[in-house]
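Only one chain is given next, in structure tokens, and it is the form predicted on its own.
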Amino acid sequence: MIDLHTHSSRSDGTESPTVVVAQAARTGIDTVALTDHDTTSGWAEAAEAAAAQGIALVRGAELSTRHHGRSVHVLAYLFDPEEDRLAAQLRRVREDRVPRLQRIVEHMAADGFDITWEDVLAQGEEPATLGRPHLADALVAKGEVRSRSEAFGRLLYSRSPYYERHYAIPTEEAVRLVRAAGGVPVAAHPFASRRQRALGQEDIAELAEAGLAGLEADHRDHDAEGRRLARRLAAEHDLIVTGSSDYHGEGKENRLGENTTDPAQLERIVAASSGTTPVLR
């Protein structure tokens, strides 16, 4: 089995890269991608764990981007993390997340919530990429909500009065930067309208023209129509089709291996890359 979308505690997952890889191996996955948000800081640990577990690792990241006002996540695979322009953009995204979260905390505290910035930082090891899930965990720890899901459903969703934007790379620019770094850009859950404004067919055409290589079709946030649409557009634009769990440990219900990628599609990803290589068994 091939699962090309997982998160560790280096961003908003709840398990270390070592544990994520071990969990993947126990699930029967033979190839797993670590795709933490806007960071490659977990790659070395995950590679060591993959070698120990005898499975293949696909190095990746999930990039925060924005296209025509929509939040769009781009899964970037096998890129060179030392490529200056892409590295600088990822650093800018990570750095802008901190003042954004601080503003949210200040707004919530002013409204009487028992929450401080120190509470957010107290959530375990400091991740490379701070995000709303860490604030959600702090709210759980302080007894303000019962779960991450409740925190997002009540307080942290994109139309909440507490919501604040952070810097996101223009999507077409992100796609070009990933390509320039030898990587392969795939749109993550592009038709998951419950979590974001779904992309339209014209958006996919524009991004394919910019160099988008694939669409994540099989994802728990896609209904049957979304999966069919992804496959139809992938065929129309000659794009790679992937399936993934979007695993976050205890941070989400998503189960490793619940959606998977066909080996022939992974071969297309590897063939299209020149930035870095998978860790093979």
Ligand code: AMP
Second form
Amino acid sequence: MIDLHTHSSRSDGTESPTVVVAQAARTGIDTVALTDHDTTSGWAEAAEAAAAQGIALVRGAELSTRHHGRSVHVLAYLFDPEEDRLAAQLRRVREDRVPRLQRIVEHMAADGFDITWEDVLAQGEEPATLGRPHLADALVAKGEVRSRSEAFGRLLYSRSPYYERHYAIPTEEAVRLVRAAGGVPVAAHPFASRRQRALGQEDIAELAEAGLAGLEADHRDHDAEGRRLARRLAAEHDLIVTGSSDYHGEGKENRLGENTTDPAQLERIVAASSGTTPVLR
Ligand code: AMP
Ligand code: FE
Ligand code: FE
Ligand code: ZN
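Right, the form predicted on its own is done; let's see the coordinates for the form predicted in complex with adenosine monophosphate (AMP).
Now the full complex is given, and it begins with the chain already shown.
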């Protein structure tokens, strides 16, 4: 069983890389990818855990990008984390997430919510990529809401008056930089439409032209139609098709292995990578 999309406490998952990998092994997963938002800081710990558990590790990240004004998550697999231009872009995204969250906190505090920046920092462990989920957890800790999902549903959703953007890499640039770093870019949940407008067929064509290598088809935020569309467009543009859980520990309901990737598709990812950052088996 292959699960190519998980988050640890190095971004907005609630478990350490060690625990994520151990949970994956316990679930019967033989190959897991750690894909924290905009960071590779969990790779070393995940590698040790994977060796200890006897499962394979695909090192990756989920990049925050923007295409025609729309937020697009790009899963990047097996890239060289030392490649300067990509590393600089990831750093820029992580750094800009701080003032962005501070603006949200200030706005909420001005409206009478019992929340400070220190409360948010208390939720993210160094060196985590900070995001709205950490603010959600701080609001839970302060008794303003009962859960992450209530925080998102009432206050932090993308069209909320409190919402603020952060810097995101232009998607075509992200795709090119991942390729230049020897990695393999796959669009994460491209047809999820619950939180914002899904990508269109023209977007996929443009991104495929720029070097996008695959589409995540099987994901809980895709309905049957979205999954079919992903497979049809993948066939049309010769793209890899993946499926995954997008596990966040207790931070989301997504369960490890709830969607999986076919071994032949993983082999296509490996074949498309430069080999600098191999699958650890
Ligand atoms: P940010 O990157 O700071 O804009 O926050 C986006 C992250 O929030 C996503 O990666 C999701 O993991 C998480 N998220 C979005 N909506 C929800 C929700 N309703 N419940 C829990 N987590 C969510
Ligand atoms: Fe997340
Ligand atoms: Fe995502
Ligand atoms: Zn994710």
